[in-house]
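One chain follows as C-alpha coordinates, the form predicted alone.
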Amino acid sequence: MCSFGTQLKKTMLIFENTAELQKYLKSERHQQRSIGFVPTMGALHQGHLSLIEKAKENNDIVVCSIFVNPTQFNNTQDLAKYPRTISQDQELLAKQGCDVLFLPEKKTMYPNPTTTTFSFGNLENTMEGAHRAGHFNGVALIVSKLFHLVQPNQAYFGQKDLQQYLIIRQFSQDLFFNTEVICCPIVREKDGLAMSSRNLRLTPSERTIAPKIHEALQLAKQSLLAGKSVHNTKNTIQNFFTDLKVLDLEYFEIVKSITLEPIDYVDDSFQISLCIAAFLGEVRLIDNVFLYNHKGVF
(Lines of atoms letter the chains of each structure in order from A and count residues from 1; the text may use other names and numbers.)
(Lines give C-alpha, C1' and ligand atoms only; values in the text may rest on other atoms or scores of the structure.)
Protein backbone atom coordinates (compact mmCIF):
# COMPACT_ATOMS: atom_id res chain seq x y z
CA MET A 1 0.00 0.00 0.00
CA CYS A 2 1.31 3.45 -0.86
CA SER A 3 0.54 6.45 1.27
CA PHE A 4 1.61 9.19 -1.18
CA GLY A 5 0.17 12.47 -0.08
CA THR A 6 -0.50 11.29 3.47
CA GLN A 7 0.37 14.11 5.83
CA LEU A 8 1.21 14.13 9.51
CA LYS A 9 0.57 17.48 11.20
CA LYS A 10 0.36 18.96 7.66
CA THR A 11 4.11 19.00 7.28
CA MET A 12 5.57 15.52 6.69
CA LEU A 13 4.86 13.36 3.66
CA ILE A 14 5.04 9.60 4.19
CA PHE A 15 5.98 7.22 1.37
CA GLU A 16 6.00 3.45 1.36
CA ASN A 17 6.40 3.09 -2.39
CA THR A 18 9.79 3.68 -4.05
CA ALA A 19 8.42 4.94 -7.37
CA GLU A 20 6.30 7.65 -5.77
CA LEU A 21 9.13 8.64 -3.41
CA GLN A 22 11.44 9.06 -6.41
CA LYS A 23 8.79 10.96 -8.37
CA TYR A 24 8.36 13.45 -5.54
CA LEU A 25 12.10 13.92 -4.96
CA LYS A 26 12.72 14.32 -8.70
CA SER A 27 10.26 17.22 -8.74
CA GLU A 28 12.09 18.80 -5.81
CA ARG A 29 15.45 18.45 -7.55
CA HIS A 30 14.01 20.05 -10.69
CA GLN A 31 13.24 23.08 -8.52
CA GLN A 32 16.92 23.15 -7.52
CA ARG A 33 16.16 22.09 -3.96
CA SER A 34 18.91 20.27 -2.08
CA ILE A 35 18.11 17.05 -0.24
CA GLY A 36 19.49 16.03 3.15
CA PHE A 37 19.03 12.40 4.16
CA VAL A 38 19.03 10.62 7.53
CA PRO A 39 18.69 6.82 7.24
CA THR A 40 17.59 5.13 10.48
CA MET A 41 16.20 1.91 11.88
CA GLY A 42 13.67 3.77 14.00
CA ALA A 43 13.27 3.84 17.80
CA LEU A 44 14.32 7.44 17.41
CA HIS A 45 15.98 9.50 20.13
CA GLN A 46 17.59 12.92 20.44
CA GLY A 47 20.69 11.67 18.66
CA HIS A 48 18.66 10.95 15.53
CA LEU A 49 16.83 14.25 15.86
CA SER A 50 20.13 16.11 16.01
CA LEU A 51 20.92 14.62 12.59
CA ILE A 52 17.56 15.82 11.28
CA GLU A 53 18.31 19.29 12.65
CA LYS A 54 21.72 19.36 10.99
CA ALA A 55 20.19 18.24 7.69
CA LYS A 56 17.58 21.04 7.98
CA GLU A 57 20.30 23.63 8.50
CA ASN A 58 22.10 22.65 5.30
CA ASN A 59 19.35 21.54 2.91
CA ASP A 60 15.98 22.56 1.50
CA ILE A 61 14.34 19.14 1.92
CA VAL A 62 15.01 16.60 4.68
CA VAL A 63 14.26 12.92 4.12
CA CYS A 64 14.37 10.33 6.89
CA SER A 65 13.99 6.60 6.33
CA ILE A 66 12.95 4.02 8.91
CA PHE A 67 13.74 0.42 8.04
CA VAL A 68 15.00 -2.31 10.37
CA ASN A 69 17.42 -3.89 7.95
CA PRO A 70 17.58 -7.69 8.40
CA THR A 71 20.79 -8.19 6.41
CA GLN A 72 22.94 -6.34 8.95
CA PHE A 73 21.95 -8.56 11.88
CA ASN A 74 24.05 -11.64 12.49
CA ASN A 75 21.85 -12.59 15.44
CA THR A 76 18.20 -13.40 14.73
CA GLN A 77 17.21 -12.75 18.36
CA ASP A 78 18.80 -9.32 18.20
CA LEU A 79 16.76 -8.57 15.08
CA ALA A 80 13.55 -9.82 16.70
CA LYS A 81 14.11 -7.75 19.84
CA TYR A 82 15.20 -4.54 18.10
CA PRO A 83 12.88 -1.75 19.38
CA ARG A 84 10.09 -0.67 17.05
CA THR A 85 8.23 2.54 17.96
CA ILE A 86 6.93 3.74 14.62
CA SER A 87 4.00 5.90 15.83
CA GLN A 88 6.23 7.73 18.29
CA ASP A 89 8.92 8.06 15.63
CA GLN A 90 6.49 9.72 13.22
CA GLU A 91 5.45 12.24 15.85
CA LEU A 92 9.06 13.07 16.71
CA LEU A 93 10.02 13.56 13.07
CA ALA A 94 7.00 15.76 12.37
CA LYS A 95 7.77 17.96 15.38
CA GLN A 96 11.40 18.21 14.27
CA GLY A 97 10.32 19.50 10.87
CA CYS A 98 11.27 16.50 8.76
CA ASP A 99 9.76 16.87 5.28
CA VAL A 100 9.63 13.27 4.06
CA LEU A 101 9.52 9.90 5.80
CA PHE A 102 10.32 6.83 3.72
CA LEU A 103 8.78 3.82 5.41
CA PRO A 104 9.36 0.74 3.23
CA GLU A 105 8.51 -2.87 3.98
CA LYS A 106 11.05 -5.68 3.68
CA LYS A 107 9.66 -6.82 0.31
CA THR A 108 10.16 -3.28 -1.02
CA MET A 109 13.86 -3.17 -0.17
CA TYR A 110 14.51 -6.86 -0.85
CA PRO A 111 12.11 -8.01 -3.59
CA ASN A 112 14.53 -10.82 -4.44
CA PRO A 113 17.31 -12.63 -2.56
CA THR A 114 20.57 -10.76 -2.95
CA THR A 115 24.08 -12.14 -3.41
CA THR A 116 25.92 -8.84 -3.71
CA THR A 117 28.90 -8.57 -1.38
CA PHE A 118 31.25 -5.77 -0.38
CA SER A 119 34.80 -5.81 0.93
CA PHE A 120 36.34 -2.98 2.94
CA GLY A 121 39.65 -4.46 4.01
CA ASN A 122 40.90 -3.38 7.42
CA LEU A 123 37.91 -1.09 7.91
CA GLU A 124 35.67 -4.12 8.36
CA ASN A 125 38.12 -6.63 9.86
CA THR A 126 38.41 -4.93 13.23
CA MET A 127 36.08 -4.07 16.11
CA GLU A 128 32.45 -4.40 14.96
CA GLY A 129 33.40 -6.34 11.85
CA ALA A 130 35.45 -8.85 13.83
CA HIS A 131 32.54 -9.57 16.18
CA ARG A 132 29.55 -9.25 13.82
CA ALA A 133 30.13 -11.34 10.72
CA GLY A 134 28.40 -9.90 7.65
CA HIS A 135 27.20 -6.81 9.50
CA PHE A 136 28.89 -4.22 7.31
CA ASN A 137 27.98 -6.02 4.12
CA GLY A 138 24.34 -5.61 5.18
CA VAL A 139 24.91 -1.96 6.07
CA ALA A 140 26.56 -1.22 2.73
CA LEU A 141 23.81 -3.05 0.86
CA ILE A 142 20.90 -1.16 2.43
CA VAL A 143 22.57 2.26 2.46
CA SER A 144 23.60 1.95 -1.20
CA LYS A 145 19.99 1.05 -2.07
CA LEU A 146 18.73 4.05 -0.12
CA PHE A 147 21.28 6.40 -1.67
CA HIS A 148 20.20 5.20 -5.11
CA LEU A 149 16.53 5.85 -4.31
CA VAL A 150 16.88 9.19 -2.51
CA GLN A 151 19.92 10.62 -4.34
CA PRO A 152 20.66 13.02 -1.48
CA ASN A 153 23.10 15.89 -1.65
CA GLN A 154 24.15 15.13 1.90
CA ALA A 155 23.63 12.18 4.25
CA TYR A 156 24.09 12.32 8.01
CA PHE A 157 25.39 9.66 10.40
CA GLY A 158 26.29 9.68 14.08
CA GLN A 159 29.81 9.36 15.46
CA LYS A 160 28.63 6.63 17.84
CA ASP A 161 28.76 4.28 14.85
CA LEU A 162 32.18 5.56 13.79
CA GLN A 163 33.20 2.40 11.92
CA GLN A 164 29.89 2.37 10.05
CA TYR A 165 30.38 6.00 9.03
CA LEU A 166 33.87 5.30 7.67
CA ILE A 167 32.63 2.33 5.66
CA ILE A 168 29.69 4.28 4.20
CA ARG A 169 32.01 7.11 3.29
CA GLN A 170 34.37 4.66 1.62
CA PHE A 171 31.83 2.91 -0.59
CA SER A 172 30.17 6.24 -1.44
CA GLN A 173 33.49 7.43 -2.84
CA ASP A 174 34.25 4.13 -4.55
CA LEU A 175 30.84 3.92 -6.25
CA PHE A 176 30.73 7.62 -7.23
CA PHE A 177 27.62 8.45 -5.23
CA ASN A 178 27.14 12.19 -5.58
CA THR A 179 26.47 12.44 -1.86
CA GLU A 180 28.49 14.12 0.86
CA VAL A 181 28.59 11.78 3.87
CA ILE A 182 28.70 13.75 7.11
CA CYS A 183 29.62 12.57 10.62
CA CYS A 184 27.85 14.31 13.52
CA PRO A 185 28.85 14.27 17.23
CA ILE A 186 27.49 11.76 19.71
CA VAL A 187 24.51 12.97 21.75
CA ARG A 188 24.62 11.77 25.35
CA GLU A 189 22.30 11.48 28.31
CA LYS A 190 23.12 13.67 31.32
CA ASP A 191 25.00 10.75 32.92
CA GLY A 192 27.20 10.27 29.84
CA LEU A 193 25.49 7.28 28.26
CA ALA A 194 25.53 7.55 24.47
CA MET A 195 21.98 7.74 23.17
CA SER A 196 21.05 4.54 21.35
CA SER A 197 17.87 2.77 20.30
CA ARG A 198 19.14 -0.27 22.18
CA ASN A 199 18.98 1.65 25.45
CA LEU A 200 15.22 1.01 25.37
CA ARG A 201 15.97 -2.66 26.02
CA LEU A 202 17.80 -1.97 29.28
CA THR A 203 16.06 -2.77 32.56
CA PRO A 204 15.92 0.07 35.13
CA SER A 205 18.82 -1.47 37.09
CA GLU A 206 20.86 -1.99 33.91
CA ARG A 207 20.23 1.60 32.90
CA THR A 208 21.98 2.80 36.06
CA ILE A 209 25.03 0.69 35.19
CA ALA A 210 25.26 1.54 31.48
CA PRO A 211 27.05 4.92 31.96
CA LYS A 212 30.06 2.96 33.22
CA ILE A 213 30.91 2.38 29.54
CA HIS A 214 31.46 6.08 29.01
CA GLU A 215 33.21 6.31 32.37
CA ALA A 216 35.68 3.70 31.12
CA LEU A 217 36.36 5.71 27.97
CA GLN A 218 36.99 8.84 30.02
CA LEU A 219 39.33 6.89 32.29
CA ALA A 220 41.27 5.66 29.25
CA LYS A 221 41.39 9.16 27.76
CA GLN A 222 42.77 10.60 30.99
CA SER A 223 45.35 7.81 31.14
CA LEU A 224 46.66 8.49 27.64
CA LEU A 225 46.68 12.26 28.06
CA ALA A 226 48.62 11.79 31.30
CA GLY A 227 51.35 10.04 29.34
CA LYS A 228 50.52 6.42 30.14
CA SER A 229 51.29 3.92 27.39
CA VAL A 230 48.68 2.32 25.13
CA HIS A 231 49.48 -1.06 26.69
CA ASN A 232 49.11 0.26 30.22
CA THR A 233 45.85 2.01 29.36
CA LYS A 234 44.36 -1.15 27.84
CA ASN A 235 45.25 -3.07 31.00
CA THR A 236 43.60 -0.37 33.10
CA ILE A 237 40.35 -0.71 31.16
CA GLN A 238 40.46 -4.49 31.27
CA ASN A 239 40.85 -4.33 35.05
CA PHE A 240 38.04 -1.75 35.26
CA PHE A 241 35.60 -4.20 33.69
CA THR A 242 36.94 -7.21 35.57
CA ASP A 243 36.28 -5.39 38.84
CA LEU A 244 32.89 -4.17 37.66
CA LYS A 245 31.73 -7.72 36.75
CA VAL A 246 28.21 -6.75 35.61
CA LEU A 247 29.46 -5.48 32.24
CA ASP A 248 31.03 -7.96 29.83
CA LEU A 249 33.72 -6.19 27.79
CA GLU A 250 33.80 -7.39 24.18
CA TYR A 251 36.54 -5.10 22.93
CA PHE A 252 38.40 -1.93 23.76
CA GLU A 253 40.59 -0.53 20.97
CA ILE A 254 42.79 2.54 20.58
CA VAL A 255 43.01 3.36 16.87
CA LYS A 256 43.66 6.02 14.27
CA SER A 257 40.30 7.71 13.71
CA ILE A 258 40.45 7.71 9.90
CA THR A 259 41.80 4.22 9.19
CA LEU A 260 40.97 2.38 12.44
CA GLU A 261 44.53 1.07 12.48
CA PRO A 262 45.59 0.09 16.02
CA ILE A 263 48.34 2.24 17.48
CA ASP A 264 51.26 1.33 19.73
CA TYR A 265 51.93 4.86 20.94
CA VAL A 266 50.16 8.21 21.15
CA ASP A 267 51.09 10.80 18.52
CA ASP A 268 49.28 14.12 18.39
CA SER A 269 49.94 14.47 14.67
CA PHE A 270 46.77 12.48 14.00
CA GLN A 271 43.41 12.06 15.73
CA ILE A 272 42.97 8.94 17.86
CA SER A 273 39.71 7.20 18.76
CA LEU A 274 39.00 5.07 21.80
CA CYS A 275 36.34 2.53 20.87
CA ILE A 276 34.46 0.10 23.06
CA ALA A 277 31.74 -2.56 22.98
CA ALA A 278 30.26 -4.33 25.98
CA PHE A 279 27.28 -6.48 26.90
CA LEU A 280 24.96 -5.45 29.71
CA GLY A 281 22.74 -8.46 30.17
CA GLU A 282 21.48 -9.28 26.67
CA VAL A 283 22.02 -5.76 25.34
CA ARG A 284 25.16 -4.91 23.39
CA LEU A 285 26.27 -1.28 23.65
CA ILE A 286 29.00 0.58 21.78
CA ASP A 287 30.64 3.95 22.30
CA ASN A 288 33.74 5.92 21.36
CA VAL A 289 35.52 9.19 22.07
CA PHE A 290 38.19 11.16 20.27
CA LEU A 291 41.39 11.60 22.25
CA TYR A 292 41.85 15.23 21.23
CA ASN A 293 38.74 17.32 21.76
CA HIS A 294 39.51 20.23 19.45
CA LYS A 295 41.15 18.49 16.52
CA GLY A 296 39.14 18.11 13.32
CA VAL A 297 38.77 14.61 11.93
CA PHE A 298 36.34 14.55 9.00
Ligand code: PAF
Second form
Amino acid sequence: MCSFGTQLKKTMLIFENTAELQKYLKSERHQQRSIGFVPTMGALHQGHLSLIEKAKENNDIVVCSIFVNPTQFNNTQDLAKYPRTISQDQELLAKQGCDVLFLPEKKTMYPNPTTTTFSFGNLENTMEGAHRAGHFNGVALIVSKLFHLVQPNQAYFGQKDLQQYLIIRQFSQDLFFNTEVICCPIVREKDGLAMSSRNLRLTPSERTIAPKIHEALQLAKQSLLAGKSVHNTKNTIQNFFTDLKVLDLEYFEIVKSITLEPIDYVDDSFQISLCIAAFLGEVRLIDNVFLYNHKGVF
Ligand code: PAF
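Requested next: the structure of the form predicted together with the ligand (the form predicted alone having been shown above).
The next block holds the full complex; its first chain is the one shown before.
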Protein backbone atom coordinates (compact mmCIF):
# COMPACT_ATOMS: atom_id res chain seq x y z
CA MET A 1 0.00 0.00 0.00
CA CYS A 2 2.07 2.95 1.24
CA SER A 3 5.80 3.05 0.76
CA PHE A 4 8.42 4.87 2.80
CA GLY A 5 7.27 8.26 3.95
CA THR A 6 4.12 8.41 1.83
CA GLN A 7 2.66 11.83 2.50
CA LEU A 8 -1.03 12.25 3.30
CA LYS A 9 -2.38 15.82 3.19
CA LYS A 10 1.18 17.16 3.11
CA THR A 11 2.04 16.47 6.71
CA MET A 12 1.36 12.93 7.92
CA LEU A 13 3.89 10.22 7.13
CA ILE A 14 2.65 6.66 6.91
CA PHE A 15 4.90 3.68 7.57
CA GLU A 16 4.04 0.02 7.27
CA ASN A 17 7.57 -1.19 7.71
CA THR A 18 9.38 -1.31 11.07
CA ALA A 19 12.88 -0.52 9.74
CA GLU A 20 11.68 2.62 7.94
CA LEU A 21 9.69 3.78 10.96
CA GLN A 22 12.69 3.23 13.25
CA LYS A 23 15.06 5.04 10.87
CA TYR A 24 12.78 8.05 10.72
CA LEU A 25 12.22 8.19 14.49
CA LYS A 26 15.94 7.76 15.18
CA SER A 27 16.68 10.89 13.16
CA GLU A 28 13.93 12.76 15.04
CA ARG A 29 15.45 11.69 18.37
CA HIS A 30 18.91 12.82 17.18
CA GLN A 31 17.41 16.25 16.64
CA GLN A 32 16.29 16.13 20.30
CA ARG A 33 12.65 15.96 19.28
CA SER A 34 10.38 14.33 21.85
CA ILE A 35 7.93 11.66 20.71
CA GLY A 36 4.36 11.32 21.95
CA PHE A 37 2.71 8.00 21.07
CA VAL A 38 -0.94 6.98 20.79
CA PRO A 39 -1.38 3.24 20.09
CA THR A 40 -4.85 2.36 18.76
CA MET A 41 -6.78 -0.35 16.98
CA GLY A 42 -8.40 2.19 14.66
CA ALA A 43 -12.10 3.03 14.18
CA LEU A 44 -11.03 6.33 15.65
CA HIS A 45 -13.39 8.61 17.54
CA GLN A 46 -13.18 11.81 19.56
CA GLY A 47 -11.68 9.88 22.51
CA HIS A 48 -8.66 8.85 20.40
CA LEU A 49 -8.40 12.35 18.97
CA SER A 50 -8.27 13.80 22.49
CA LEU A 51 -5.22 11.58 23.12
CA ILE A 52 -3.57 12.85 19.91
CA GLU A 53 -4.33 16.41 21.04
CA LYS A 54 -2.72 15.83 24.45
CA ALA A 55 0.30 14.16 22.84
CA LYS A 56 0.69 17.16 20.53
CA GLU A 57 0.56 19.61 23.43
CA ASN A 58 3.41 17.85 25.23
CA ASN A 59 5.69 16.57 22.46
CA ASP A 60 7.49 17.68 19.31
CA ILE A 61 6.07 14.90 17.17
CA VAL A 62 3.10 12.57 17.53
CA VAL A 63 3.06 8.97 16.34
CA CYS A 64 -0.19 7.01 16.18
CA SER A 65 -0.38 3.30 15.42
CA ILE A 66 -3.37 1.45 14.05
CA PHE A 67 -3.26 -2.32 14.42
CA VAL A 68 -6.13 -4.62 15.31
CA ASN A 69 -4.11 -6.90 17.56
CA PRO A 70 -5.33 -10.51 17.25
CA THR A 71 -3.59 -11.77 20.39
CA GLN A 72 -5.71 -9.65 22.72
CA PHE A 73 -9.06 -11.02 21.50
CA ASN A 74 -10.39 -13.97 23.43
CA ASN A 75 -13.36 -14.23 21.09
CA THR A 76 -12.85 -14.84 17.35
CA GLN A 77 -16.19 -13.21 16.43
CA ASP A 78 -15.23 -10.08 18.34
CA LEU A 79 -11.97 -9.91 16.35
CA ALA A 80 -13.70 -10.55 13.01
CA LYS A 81 -16.36 -7.92 13.71
CA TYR A 82 -14.05 -5.28 15.18
CA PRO A 83 -14.80 -2.09 13.18
CA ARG A 84 -12.22 -1.16 10.55
CA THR A 85 -12.48 2.37 9.08
CA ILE A 86 -8.95 2.95 7.89
CA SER A 87 -9.48 5.67 5.23
CA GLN A 88 -11.60 7.72 7.60
CA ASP A 89 -9.01 7.18 10.36
CA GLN A 90 -6.23 8.50 8.13
CA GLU A 91 -8.28 11.59 7.31
CA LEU A 92 -9.04 12.25 10.97
CA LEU A 93 -5.42 11.84 12.03
CA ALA A 94 -4.11 14.09 9.27
CA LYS A 95 -6.70 16.72 10.19
CA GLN A 96 -5.74 16.46 13.86
CA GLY A 97 -2.10 17.14 12.96
CA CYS A 98 -0.72 13.69 13.71
CA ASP A 99 2.83 13.51 12.29
CA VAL A 100 3.35 9.80 11.79
CA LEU A 101 0.97 6.88 11.33
CA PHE A 102 2.35 3.37 11.81
CA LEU A 103 0.12 0.90 10.00
CA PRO A 104 1.70 -2.55 10.20
CA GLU A 105 0.30 -5.81 8.90
CA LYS A 106 -0.08 -8.86 11.10
CA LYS A 107 3.05 -10.54 9.69
CA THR A 108 5.07 -7.43 10.56
CA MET A 109 4.06 -7.45 14.22
CA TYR A 110 3.98 -11.25 14.56
CA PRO A 111 6.59 -12.66 12.15
CA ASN A 112 6.77 -15.78 14.34
CA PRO A 113 4.29 -17.35 16.75
CA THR A 114 4.96 -15.69 20.09
CA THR A 115 5.53 -17.67 23.25
CA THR A 116 6.36 -14.79 25.58
CA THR A 117 3.96 -14.52 28.49
CA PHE A 118 3.39 -11.86 31.12
CA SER A 119 1.95 -11.95 34.59
CA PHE A 120 0.45 -8.92 36.27
CA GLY A 121 -0.38 -10.25 39.74
CA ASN A 122 -3.46 -8.83 41.40
CA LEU A 123 -3.97 -6.22 38.71
CA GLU A 124 -5.22 -8.86 36.27
CA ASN A 125 -7.23 -11.09 38.60
CA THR A 126 -10.32 -8.96 38.44
CA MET A 127 -12.69 -7.37 35.91
CA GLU A 128 -11.35 -7.60 32.32
CA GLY A 129 -8.54 -9.95 33.34
CA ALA A 130 -10.98 -12.30 35.05
CA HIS A 131 -13.47 -12.30 32.15
CA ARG A 132 -11.20 -12.22 29.09
CA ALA A 133 -8.61 -14.98 29.34
CA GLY A 134 -5.27 -13.94 27.84
CA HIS A 135 -6.48 -10.45 26.97
CA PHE A 136 -3.86 -8.51 28.93
CA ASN A 137 -1.09 -10.84 27.82
CA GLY A 138 -1.97 -9.89 24.21
CA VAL A 139 -2.14 -6.19 25.12
CA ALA A 140 1.25 -6.32 26.86
CA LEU A 141 2.80 -8.20 23.93
CA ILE A 142 1.73 -5.68 21.33
CA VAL A 143 2.31 -2.58 23.45
CA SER A 144 5.82 -3.71 24.41
CA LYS A 145 6.63 -4.45 20.73
CA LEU A 146 5.33 -0.99 19.80
CA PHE A 147 7.22 0.71 22.64
CA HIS A 148 10.44 -0.95 21.44
CA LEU A 149 9.88 0.27 17.89
CA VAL A 150 8.69 3.80 18.68
CA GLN A 151 10.64 4.47 21.92
CA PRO A 152 8.22 7.23 22.88
CA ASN A 153 8.89 9.79 25.60
CA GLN A 154 5.22 9.62 26.48
CA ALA A 155 2.39 7.24 25.59
CA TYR A 156 -1.28 8.07 26.00
CA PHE A 157 -4.16 5.77 26.98
CA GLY A 158 -7.81 6.39 27.83
CA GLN A 159 -9.31 6.01 31.30
CA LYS A 160 -12.14 3.94 29.82
CA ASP A 161 -9.64 1.06 29.79
CA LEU A 162 -8.52 1.79 33.35
CA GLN A 163 -7.20 -1.71 34.03
CA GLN A 164 -5.27 -1.69 30.73
CA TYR A 165 -3.68 1.64 31.65
CA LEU A 166 -2.60 0.37 35.09
CA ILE A 167 -1.16 -2.83 33.63
CA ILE A 168 0.74 -1.00 30.88
CA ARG A 169 2.10 1.47 33.40
CA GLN A 170 3.25 -1.39 35.63
CA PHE A 171 5.04 -3.46 32.97
CA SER A 172 6.62 -0.33 31.45
CA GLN A 173 8.21 0.39 34.81
CA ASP A 174 9.16 -3.26 35.37
CA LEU A 175 10.84 -3.51 31.94
CA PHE A 176 12.60 -0.12 32.16
CA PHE A 177 10.83 1.38 29.18
CA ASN A 178 11.86 5.00 29.11
CA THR A 179 8.26 6.03 28.50
CA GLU A 180 5.89 7.97 30.68
CA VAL A 181 2.50 6.26 30.51
CA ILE A 182 -0.31 8.82 30.73
CA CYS A 183 -4.02 8.30 31.39
CA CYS A 184 -6.51 10.74 29.82
CA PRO A 185 -10.18 11.26 30.78
CA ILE A 186 -13.05 9.39 29.13
CA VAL A 187 -14.73 11.30 26.31
CA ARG A 188 -18.52 10.84 26.30
CA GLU A 189 -21.33 11.32 23.83
CA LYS A 190 -23.91 13.97 24.82
CA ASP A 191 -26.12 11.26 26.35
CA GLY A 192 -23.28 9.98 28.54
CA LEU A 193 -22.23 6.93 26.51
CA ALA A 194 -18.45 6.49 26.73
CA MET A 195 -16.93 6.76 23.26
CA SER A 196 -15.69 3.41 22.00
CA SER A 197 -14.90 1.90 18.61
CA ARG A 198 -17.32 -0.89 19.49
CA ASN A 199 -20.23 1.62 19.58
CA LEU A 200 -20.15 1.43 15.77
CA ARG A 201 -21.43 -2.14 16.06
CA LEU A 202 -24.59 -1.14 17.94
CA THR A 203 -27.90 -1.21 16.08
CA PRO A 204 -29.91 2.06 16.23
CA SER A 205 -32.16 0.63 18.96
CA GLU A 206 -29.18 -0.71 20.96
CA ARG A 207 -27.56 2.72 20.65
CA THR A 208 -30.54 4.27 22.48
CA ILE A 209 -30.11 1.79 25.35
CA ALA A 210 -26.31 1.98 25.64
CA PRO A 211 -26.25 5.21 27.78
CA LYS A 212 -27.95 3.18 30.56
CA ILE A 213 -24.47 1.91 31.43
CA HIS A 214 -23.35 5.39 32.34
CA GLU A 215 -26.69 6.01 34.05
CA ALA A 216 -26.03 2.94 36.23
CA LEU A 217 -22.60 4.28 37.16
CA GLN A 218 -24.10 7.64 38.13
CA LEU A 219 -26.74 5.88 40.20
CA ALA A 220 -24.05 3.88 41.99
CA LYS A 221 -22.00 7.01 42.59
CA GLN A 222 -24.99 8.85 44.07
CA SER A 223 -25.78 5.87 46.27
CA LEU A 224 -22.25 5.69 47.72
CA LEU A 225 -21.99 9.47 48.14
CA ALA A 226 -25.33 9.42 49.97
CA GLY A 227 -23.76 7.05 52.50
CA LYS A 228 -25.24 3.74 51.28
CA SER A 229 -23.00 0.72 51.80
CA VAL A 230 -20.97 -0.99 49.08
CA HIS A 231 -23.16 -4.09 49.47
CA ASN A 232 -26.37 -2.09 49.18
CA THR A 233 -25.09 -0.16 46.15
CA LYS A 234 -24.08 -3.36 44.38
CA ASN A 235 -27.60 -4.72 44.93
CA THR A 236 -29.12 -1.53 43.54
CA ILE A 237 -27.07 -1.85 40.35
CA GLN A 238 -27.79 -5.55 40.00
CA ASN A 239 -31.53 -4.75 40.26
CA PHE A 240 -31.19 -1.86 37.79
CA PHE A 241 -29.85 -4.27 35.15
CA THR A 242 -32.30 -7.06 36.02
CA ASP A 243 -35.22 -4.62 35.57
CA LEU A 244 -33.77 -3.31 32.29
CA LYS A 245 -33.51 -6.86 30.88
CA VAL A 246 -31.85 -5.77 27.61
CA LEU A 247 -28.38 -5.18 29.03
CA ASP A 248 -26.62 -8.27 30.31
CA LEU A 249 -24.39 -7.17 33.23
CA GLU A 250 -21.08 -9.07 33.28
CA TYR A 251 -19.61 -7.32 36.28
CA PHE A 252 -20.02 -4.25 38.44
CA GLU A 253 -17.03 -3.65 40.71
CA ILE A 254 -16.22 -0.97 43.26
CA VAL A 255 -12.43 -0.87 43.57
CA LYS A 256 -9.47 1.20 44.69
CA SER A 257 -8.46 3.12 41.56
CA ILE A 258 -4.75 2.33 41.76
CA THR A 259 -4.64 -1.29 42.91
CA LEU A 260 -8.11 -2.38 41.69
CA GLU A 261 -8.67 -4.13 45.02
CA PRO A 262 -12.42 -4.48 45.67
CA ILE A 263 -13.46 -2.36 48.64
CA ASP A 264 -15.89 -3.22 51.47
CA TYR A 265 -16.42 0.33 52.64
CA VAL A 266 -16.01 3.86 51.30
CA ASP A 267 -13.20 6.03 52.58
CA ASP A 268 -12.22 9.33 50.96
CA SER A 269 -8.53 8.79 51.77
CA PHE A 270 -8.18 6.78 48.54
CA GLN A 271 -9.70 7.27 45.08
CA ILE A 272 -12.39 4.75 44.22
CA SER A 273 -13.51 3.61 40.76
CA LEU A 274 -16.86 2.13 39.82
CA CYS A 275 -16.45 -0.20 36.83
CA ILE A 276 -18.96 -1.99 34.62
CA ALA A 277 -18.90 -4.45 31.72
CA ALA A 278 -22.17 -5.37 30.03
CA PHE A 279 -23.34 -7.02 26.84
CA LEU A 280 -25.81 -5.24 24.61
CA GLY A 281 -26.74 -7.90 22.09
CA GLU A 282 -23.40 -9.17 20.79
CA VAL A 283 -21.48 -6.06 21.75
CA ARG A 284 -19.54 -5.94 25.00
CA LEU A 285 -19.19 -2.43 26.44
CA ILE A 286 -17.17 -1.22 29.42
CA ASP A 287 -17.21 2.03 31.36
CA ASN A 288 -16.08 3.47 34.68
CA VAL A 289 -16.24 6.61 36.80
CA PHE A 290 -14.21 7.87 39.72
CA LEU A 291 -16.19 8.28 42.94
CA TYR A 292 -14.58 11.61 43.80
CA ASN A 293 -14.09 14.33 41.24
CA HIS A 294 -10.69 15.53 42.39
CA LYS A 295 -7.93 15.48 39.82
CA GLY A 296 -4.49 13.90 39.99
CA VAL A 297 -5.67 10.36 40.67
CA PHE A 298 -2.54 8.83 39.22
O1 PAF B 1 -6.78 0.21 23.77
C2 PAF B 1 -6.53 -0.27 22.64
O3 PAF B 1 -6.99 0.22 21.62
C4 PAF B 1 -5.62 -1.47 22.53
O5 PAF B 1 -5.81 -2.33 23.60
C6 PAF B 1 -4.13 -1.11 22.37
C7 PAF B 1 -3.61 -0.39 23.60
C8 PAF B 1 -3.94 -0.23 21.15
C9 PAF B 1 -3.29 -2.37 22.18
O10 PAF B 1 -3.70 -3.08 21.05
